[in-house]
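Below sits a lone chain in structure tokens, taken as the form predicted alone.
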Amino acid sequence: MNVLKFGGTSVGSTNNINNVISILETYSKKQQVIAVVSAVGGITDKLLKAGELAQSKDEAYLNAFEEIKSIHLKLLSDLNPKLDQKIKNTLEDKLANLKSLLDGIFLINELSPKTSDKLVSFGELLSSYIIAESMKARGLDALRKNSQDLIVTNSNFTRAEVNYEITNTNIVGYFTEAKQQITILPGFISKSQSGEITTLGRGGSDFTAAIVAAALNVERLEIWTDVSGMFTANPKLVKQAYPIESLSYQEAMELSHFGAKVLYPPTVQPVLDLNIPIHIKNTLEPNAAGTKISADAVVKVSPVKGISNIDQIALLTLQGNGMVGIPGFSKRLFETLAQEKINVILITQASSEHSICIGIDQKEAIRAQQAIDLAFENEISLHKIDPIIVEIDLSIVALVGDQMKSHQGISGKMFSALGKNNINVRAIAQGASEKNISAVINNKDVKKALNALHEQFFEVKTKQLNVYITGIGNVGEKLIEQIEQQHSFLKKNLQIDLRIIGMSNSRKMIFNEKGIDLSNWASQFHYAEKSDLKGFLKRAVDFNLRNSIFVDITASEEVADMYAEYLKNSIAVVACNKIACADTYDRYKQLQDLSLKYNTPFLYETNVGAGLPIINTLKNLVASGDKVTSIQAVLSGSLNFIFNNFSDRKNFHDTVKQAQYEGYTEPDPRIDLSGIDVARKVLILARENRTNLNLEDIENESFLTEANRNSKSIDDFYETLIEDEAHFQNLYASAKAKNCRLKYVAEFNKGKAKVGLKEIPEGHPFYSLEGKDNIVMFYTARYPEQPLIIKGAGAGADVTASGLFADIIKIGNK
């Protein structure tokens, strides 16, 4: 014989019902079936919300009836489309019983525990029916039976505790008798001794499944809802979660306790008792595996079986010194705590005795933290203890595994989880077996929590990275593309997802939280929001995903002055703006201790040398011992692109417009050749070397005349480029009658920086500097005289694309 339990969801439609009674027609062609129904989906609550108005005096409880039955009447039309229509009066009848006990409820203005669970009770009874009656109609062997009948209880109403003795006979006796191939039982409802309609509290089908399968002590019994079995993680949080294929009752019952849906761990107990397996299973999918429940689990390579939570946790915080070296606190604390009815959910206490720590539902916060001051308030006017503290809008996050005690480095791996995304930690629990360790964090970091746990215990070490990119210009759409394009290397070769979550623009921007298409981006242009720097900050931190990166492509002070924000709220930055790291040493100072503080990485690789090495050789210098003596650098790649470029032959003005088209320059090329760019650079790179420097302290020699750095605009700059082309004709000539060539040079030396335009002899490793390279020559301690020298290209969107790629990745490894 089998057992079948159905929740609501199971028999919430008429697609599902179909899909239950399909599943019976095939148990019962083995052997007798046993189906446990639940109400409709949604029934029970729509019954008590009835009753609520009704008790209340508001009418609009005729509406709430009224739907009620809309619902029943055209599930058993929908179901039985030749309807019979004694079946439907019938229906009609329980219907209007129904009305009439929520009319007296109207009438007398009271809704007892005793009338509400009579109220509920219609739930069950009602889909019973109408499951029975439509098997029955396909020429079904099946048959429905009132649980009341073989259930009994005491009188405590809502939650009534069963007396098994009786019960277990009534089952017995009555199967051992029945000769239907299929019984449909309503869960949930009973009657006590005295013939009174009880129900068995939260959880209640279940519960009658595992009281009828333990009674008759079945080989197994089934739990069918609307997902495949227990899994990993939720589902709706956390897209990688799978079904776990087995578990034991204990790691099950931890697994629900914590929010896990599928089961109601007190319900199971009289299974639990025998050892009966339980198998959850879906009914949309009934070949899927699901989850077996036994106590013979099989035990897997990862400890670790599963992740759960429970929302909406309040902490109450219990201290003082005078608590210390003085027993029962403790018992009182709890005993408090009882007699209001209140269930403890997580306790820690410090090793000091100084508090004790307990989460609770935070429902119930303001009636605890009322209880306890006032058991307290002797100790709280002495001031041996401190009145109750009490934090809100929490969750439990918690790993469950019965092998978890066996192995090394379970908890580490757990907090470095949650450390490297920055969710705090406000309380940790773990007992002296080691099937559960908890931890409770804030409501709005459950997702990133969860998902990053299971990354870490439950997928093949693939990191998933999110990115937002603000700045989708020429460099933009190349880091675009680099992107789609080693998706799959990324994650084959790395263990990577990388994934584009946001983009903007100067006026518009997109956003999708599973990640954009980006074989057809730029069209979702087209239909997307107005951009707002600030909107996209809120929008990402909305999203609160793991492992998130904001990429700054503009040459924007506005998004420059938004990355300690994305920074305190544990989002990466990788930039190859210059202007916040070139900033007031104070700003690029807080910029570098909040990524420490709230260990985020900073990274501006690109705002040095495009895709060169230069930023993380320098650190690197430093941080392994080595003194930078000296620096001697070209740094502007559309500086020496337009100095390799310009001659006799070819005047300056033009030289300067192909490398504006050749997106050498920035769109203003005044930044460029004014220097400011090279200077920012220059400061960068000492600051790298730990030299508080700022800006005005770079001596800046520049080569344009008074004219092109007063222009007013872009057109009149190169109006004057033209107009004093004999100006720089005799740059040139200069360095051309030395043999030498024009570099604009970066140095830095015993704490000072300068940039200006030079003329490089022959010989010179910057003589022969072509096209848009640059080059860096450190002199250190240990590179004295032969320098550590770094050359390549040293702007273009390709490399520039590169070398922020680069710092992505980098945050990807760490």
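Compare with the form predicted alone: the form predicted together with aspartic acid (ASP):
What follows is just the one chain, with no partners and no other molecules.
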């Protein structure tokens, strides 16, 4: 004898029922088979909804009924093209009974647990009828038996307890006599000793199958569902989850108890005692291996077998000084909950005994609160304890595995993965058996937590980085191009899965939670929504993906103003925009502090020297204890380009125009020529060297004329350059006479910084600096005479993009 259970999806469509029939046909060729079936997928919920509408005098219950009716009639006729009218009539009669029940609920506007059980029992009664008749119509030796005649319970409606003695006798008695090859049993439903309809709790069809399997002591129990086994985490929430080959009974119980809905928790108990293995199989993919649950589970290398979650948890905290050292408080607390039939899912108590914290189903929170406050009324009025504190909208995520106890560091890894992703842990519980470590977190963080933990324990190899880019100009385009080009290299060699989730420019923004397709991202902008900075942040926060990184490729003050919010939401910031770091020292410091506090990187290597590793080198010098005594640098690609091209044969105005045309200057060339841009860069270097400076502290000896400096617009500025050509020619001639070249130099020395144009003699490392190159010389305690020199292209879209890319990868390697 074989016992197979088919769930809601398995019996939820014509196609799937045909699959079920063919599986049963194959099995029945070898031996007798019992098929326990659920209600058609979603029907139990629809029945309850119809009942609630009727109870609240809402005539919409009639529509809800019509929907239920048409789903069943359609299934019957689709499965049986040559339908026997008698069978259709019988189904219609059953549906008419359902309608009468709903009408009754509407009339008296009451839906007691007893009536509710009667109502939901229609789900399994209807599905089992349709399936059995469809099998008979195909000539199979099938018969439906009402499991209410077999499974006997107490009168604990909606979650009745089984009387095994009577039930087992009934089942053995019936099946010893049964002649049919295939028996269809409705799952979930039962009867009390006094004959009232009861149910075994939501998801209870699994349990029905286990009860039957145990009563008949069959070789194995098969649970056929819509996924290929019990997965490492809920596959609907974790894309990378995969089926677990083998589990012990205890592991399966822990996972199901902590939310792996694929198996109803009580299912394991009846078969465990008899050592009957459970196989979880997929009706939609019958050849997939599935999961085997048994006493001799294969011990895998990883001690963590699965991660599960239960949502809608309420946390109740009983606390007060009057509890310390006085026995009996917890006993009374749990007795109160037991009397109310409230199931406790999780318990924690600090050793100070000052508080006890318990997790329960949120639906029961108010009832629990009232009962507990009443039970401790006296102590509360005497201020020995506080009224119970109730927190809602929480979830439990749990790691499960028999072997966790013999491995150190699992909880450390668990909480560091949660912490790194800014997931606040409200309570922790770990059974002494160490088969389970549970953390209570906010509902909204569940998906992120499951994915972060899954990555930590099951995909150690790949780390997903989720990037949001603002500012899609030359540099942005290059960065996207580089990311697309390197995607598979990073995955293969650095185990980084780099995805761009959001992109925006000043007009539009696009998103894709699964990663934007980079082969045609530009065309997606045509239909994109209007962009706004707060909206962009909100989307990144709402997606709540692990390892999120915001990349700022603008020169915008408003974008820089958003960094603090990103960091506070544990979204790392990578910026080539230097406004934030070059603003007041307090603002710079605030961002550094937030980065530390939220353990979220804030990187801006490209603020100085584009892709050159200047800031990183300086950080390393400081971190390793070296003392930077002086920094000498040429940090402006644009000014370098201008002074390398300007001569007595080419006027200054045209040289600046050319630099702007070729993209080497800021949109407003005055920012470069006034020295502000270089001053900001040396300011950032000074700050990285732990010096508290502000922009106004930097000495800036301008080489521009007063007329240049006072120009009102960019055009006006260019006019003054023509008028003052003689001034620039003088600067050139003076340098030439001394055999020097003009370079715009930034210096940091003994805590002071300055920028200005200098005449550099031949032989000096700055003298032969070409094109748009930058150079930085660090003189330090360890490099006292021969400085540490970094030199190379310090401007340009390609190198800036690669500098941003390097910062992103650095976060990935963290």
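Residue numbers count along the first chain shown, from 1. In this text, rigid core is short for the largest set of C-alphas that superpose within 1.5 Å between two forms. For clarity, every value in this text was computed on a predicted model and none was experimentally measured.
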Original post:
Cα of Ser504 displaced 2 Å or more between these two forms, core superposed?
Top reply: no
Subject >> Post core alignment: Ser636 C-alpha displaced by 2 Å or more between these two forms >> reply: no
Original post:
Core-aligned, does Phe489 move its Cα 2 Å or more between these two forms?
Top reply: no
